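Next up: a single chain in structure tokens, the form predicted alone.
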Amino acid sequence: MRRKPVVLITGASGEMGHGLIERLSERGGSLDILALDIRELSPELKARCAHTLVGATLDQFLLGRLVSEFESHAVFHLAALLSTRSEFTPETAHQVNVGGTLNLLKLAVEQSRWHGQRVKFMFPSTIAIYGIPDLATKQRAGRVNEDQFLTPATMYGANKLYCEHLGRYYSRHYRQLAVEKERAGIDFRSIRFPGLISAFTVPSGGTSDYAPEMIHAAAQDQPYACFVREDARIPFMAMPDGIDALLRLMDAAPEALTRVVYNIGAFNPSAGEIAELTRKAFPGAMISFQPDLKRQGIVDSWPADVDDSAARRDWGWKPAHDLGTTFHEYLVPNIRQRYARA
């Protein structure tokens, strides 16, 4: 029985998950999609899917099923337990990200020995990683790079980071002792993503959701009482400008890339200009602050601002969307148009 070519896909239900099926159902190619999640995907997220499956990166069986049954040429592995929660069970956490990172990296090794070419991982990775000791010395660093202030003070963050050099170790040096070289192997590729605002998804779990959460709560005319201060400052994105630098990365030539793990940025406006902008758009806007200061102290400790000239010269990031485009031509409109039909 031959198996199946596919590109897979986990936490495929999740934020970014939705858009990237879109996309990749849109591009078309020899590749089909295959979704997994621990949940049933929506029927119409479904319908865009050559296979489905519902369950963990940590079942072993289903994990045995997938190099029985297909063959991946790319994985973006896009399942977490995200920094909030991963706060309320650091060990659980720790097993997913990492525990389920690792299992999929050894997926794709096996599966590069099967078909004889290297498998693009696709790893999103997270501003979280960073852990700058004080609001003095974040103000101080400006926008930081790739390689500043990788202490991080969560165990998402953690997790985050060492996965990356779980990634650049089976990507560079698998093996490096066995007498015989592996023949292909895995092309580990990782953003560190912004906090990411989506029209269409509604946020779970992540610390940099007060952003998207302050806006769809304004959508339904629900109270929002905002859990950091209104000076706090870090980046963000369109999820659209997100999908698209997954892609593009995917995309680049490896003899262009300089690096395994890249920052992308797009804007960066404080909690209190979020609020702002929402009350303009949304005018019944009821939004107050009540600082949290245990999130609000995992929120300091990220950058305000990412250098992402590695990304931009290597393989052209760009984003699309600035805040007010962001704003006005993709929330505003489509928030609208979603709590509309509800």
Second form
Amino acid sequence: MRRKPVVLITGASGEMGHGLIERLSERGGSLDILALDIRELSPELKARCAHTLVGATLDQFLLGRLVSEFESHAVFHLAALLSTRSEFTPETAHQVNVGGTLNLLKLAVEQSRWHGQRVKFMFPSTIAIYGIPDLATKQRAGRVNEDQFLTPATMYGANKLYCEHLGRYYSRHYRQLAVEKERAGIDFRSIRFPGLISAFTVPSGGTSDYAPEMIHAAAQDQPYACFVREDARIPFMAMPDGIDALLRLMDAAPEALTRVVYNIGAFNPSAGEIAELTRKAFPGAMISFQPDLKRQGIVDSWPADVDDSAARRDWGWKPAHDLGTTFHEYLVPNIRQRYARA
Ligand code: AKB
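The structure above corresponds to the form predicted alone; please give the structure of the form predicted together with ligand AKB next.
Below, the chain from earlier opens the complete complex, with every other chain and molecule after it.
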């Protein structure tokens, strides 16, 4: 009896999961989608998946059942507690973000043993792995490359940085003292995502959430008190570009890749610039700035911009949306439609 060959997506019901399932289901391909999340998927998302499971990546029994029924050939491990939420429960965040990732890496390497092919393991890392000590240094640093300021100031950033190293270990050094080398093993590939802005989902638990929160509030004529200063500046990207980047990196030929972990960038507006564009798109938007100094401190530790030349060179990364088209072609029309229907 052959198990069903699938691409496994954890955190499937999350912001990135929504976009990825839509794109993967449209793309088709030989692998069915197996979606795993602690929450039930929406009916629309479920309709795009061949199989859905409700459960946690920490549930060893569930993962064991998954292995008995499905043959995973690729994994998108999206399940995570984001930066702000992780600060309220740092130990739980460690268990979910690191323990969950370890479980999935172990599952992937076992799967590759069963079917004898390398399992592509796609891992979303984050700009939160960077830790810049102060604003003067942030200003001087400008576009930060992948090998700078690797001193995260949050549990989430520490978790993600460690998981990058875990992925590299499983990909290149796993069981290196065993008599028999892993025949197939896993092919771990990771992107350090900037703040992602979606027109179709509202963020939860991130510190870069002020951008999407502001825009979605304005579209609903709700007042929004922004928790960072007007001059706060970090890199952002339209969600569709983030999904495209994941798929493009997955499709890249192994020999083209000079790194396991890549930066990608698109635009890096200040919070004030985002507010200005939001007021233009939604006249009368009630936006105020009431910085939460603690959350502001996290944003100040993240780079103002990233150097993504390695991704552009190795696998042809190029964002489809700049700040203007993100607002005028992606966010505003879709968000207007979303709330008009509501
Ligand atoms: C967060 O704010 O925690 C995330 C991220 C930048 O990784 N959106």
